[in-house]
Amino acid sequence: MQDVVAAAGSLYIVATPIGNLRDITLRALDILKTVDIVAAEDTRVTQGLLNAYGLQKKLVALHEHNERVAAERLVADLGEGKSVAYVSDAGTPGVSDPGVHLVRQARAAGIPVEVIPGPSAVAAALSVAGMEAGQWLFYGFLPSKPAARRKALEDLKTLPYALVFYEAPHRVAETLDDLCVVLGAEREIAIARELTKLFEQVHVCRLAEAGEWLAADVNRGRGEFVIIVQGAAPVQADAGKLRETLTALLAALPLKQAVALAVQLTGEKKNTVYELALELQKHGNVDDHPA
C-alpha cells in the first residue's frame, strides 16, 4: 500500500492521539509528513507528537483566542498552493476544540477540505461504558457557573438519549452533584478519565454513588473526564388519556395524521398508537375519516 501524499492547496483536519501516541493512524502520519504547514492548537504539544515520529515541520498556532485571524492567514497560504494540516491538542479538531472557523473559511474560499479520522474521546468512552447508547447526545462542556449548569441539565432531563459530557478536573465534583440532583439518583453513569493514558479509569455506578466514589481517592479527581449518563426512561402514557386523545384526533383527522400527532402528544410508541387507532375504528368508536 502506497503512502498518502498531501495535495497542494488542500486543508487536512487530522485527528491525533488523546493520550497514547501509538494511537495515531498511518494516514495521519503520511499527511503530517508531507504537508507544507502544520497548524496546531498548542504548538508545544504538537511538537512533542512530531518529535516522537521524527517529523520536522513548520508549525503555526491556531487556538480559540486567535482562530479567526490565524484562519485568514492559513487560507491565504492555501490559496497560494500550500498544503495545511490542522491538529488540536488531542482527538478530533472541531469537537469541543478549535477548527470550525478554519474549515468554514477554507470552504468559503473554495479550498478542498479533507478529514483524516482517528482517535475520539467520545467514541472511546461510549465503547467501554457498557451502557445502552444506541442513541446519544454529545453536549460537550456544561456551563461553569452552577446556576447555568443546573439550567442546562433541566433542559436535558427528559431526553431519552444517553448524555455525553466533557468535564475538567476542578469542576467534576460539582458537576456530579448537579447531575444527581437534577437528573435523579437512580440513573446509571459512566465516569471515564485519562482514556488511553497510563492512569486510565472507567467507573460505572448509579448517580447516587458517583460523588462518593470520586471523593474516596484524590487521584480519581485528576485528569480529563468524559461522563456518560443514562437517558431518561420513556414516559408511559396513561391508557385512558391516550384513548381519549386518539378518539378526538381520529374524529378530525385521517388515520395516519391522527396517529402521528398522538405519538407526539403522548410520547407513546407509534405501533401501540396505530394498533389502538385501528381498534377504535373497528369497533365504531370513531367515524371513518378519509385517509
Contents of the next structure:
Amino acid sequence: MQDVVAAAGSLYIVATPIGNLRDITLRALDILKTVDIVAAEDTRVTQGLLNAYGLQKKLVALHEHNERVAAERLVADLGEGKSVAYVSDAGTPGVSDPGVHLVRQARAAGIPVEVIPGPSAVAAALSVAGMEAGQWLFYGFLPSKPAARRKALEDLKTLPYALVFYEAPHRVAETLDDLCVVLGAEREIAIARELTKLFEQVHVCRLAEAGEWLAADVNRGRGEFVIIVQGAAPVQADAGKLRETLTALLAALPLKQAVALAVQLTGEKKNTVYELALELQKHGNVDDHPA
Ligand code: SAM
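Show the other one: the form predicted in complex with S-adenosylmethionine, since we just had the form predicted alone.
Everything in the complex follows now, all chains and molecules, and the chain you saw is the first one.
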C-alpha cells in the first residue's frame, strides 16, 4: 500500500477525529502532510492535531464568518497549482460545519475536489445507539429559540424516520423537554455524548424518562451530544376504507388504473393495493374488467 501524495491544484475535504486523536485515517495524514496549504475552521484547533502527528504546515482560516472571501482566495491559490486540504474543528466538513461554499466555488472554477472520509458524530452515534433506525433523517442543530424549536419539531412529528439531532450542552435539557412534549412520551431516544472521548456515554430510554436521566447527574449534561429519536409509528392502514374505494374503482376501471388511482387516493403501498385488487376480483366482489 503506497502513501498518497496530494496532487497540484486539487482541493481535499478531510475528515478529522471527533474526540480521540487516533481516529484519523492514513490517507488523511498523507494528504495533510503533502498539501501546500491546510485551511482550517479554527487554526488553533487544527494546530493541535498537526502537532500530535508532527506536521508543520501553513495554516489559513476558513470559518462561517469569512467562508466566501476565504474560499475565493483559496480557489485562486488552487488555480495557480497549489494543493489545499480543508478541515473543520472535528468530524466531517460540511456536516453542520463550514466547507460547503469552498466546495461549490472550487467546483465552479473547474478545480478537482476529493473527499478524504472519516469520522462524523452522526454516523458514530447511529452505529452505537442500537436503535432500529433503518431510515433516518439527519436534522443537525434545532433552532435555539424555544418557539422556533417547537415549530421545527411539529414539522417532524409525523415522519416515519428516526430523527438525528446535534445539540450543545447548554440547550440539551430544554431540547429533551420539547422532544417529549411535541413528539410524545413513548418514543425511544438515544442520547450519545462525548463519543470517542474519556466520558463516552450512550443512554437509551423513553422520551418520558430522558429529562430525569439527564438531571440525575450534573456530569450527564456536559460535553457534546447526538440525540436520536425513534420515528413516528406508521399510520395503520384503514383496511375497510381501502377495500371500499378499490371495489368502487374496480367496478368502473381496468385493474391497473383502479390500483393506480387507489394508491393515489389512499396513500397505501402499491403492492398492498394490487394484492387486494386481485383478491377482490378472484372472489367475485367485482366484475372482471379487461386489464
Ligand atoms: N462536522 C461534525 C461531524 O461531522 O460530526 C459536526 C460539527 S458540529 C459543529 C458539532 C456537533 O457535533 C456537536 O455540538 C455535537 O452535537 C456533535 N458532536 C461532535 N463531536 C461529538 C462527540 N464526540 N460526541 C457526541 N457528539 C458530537
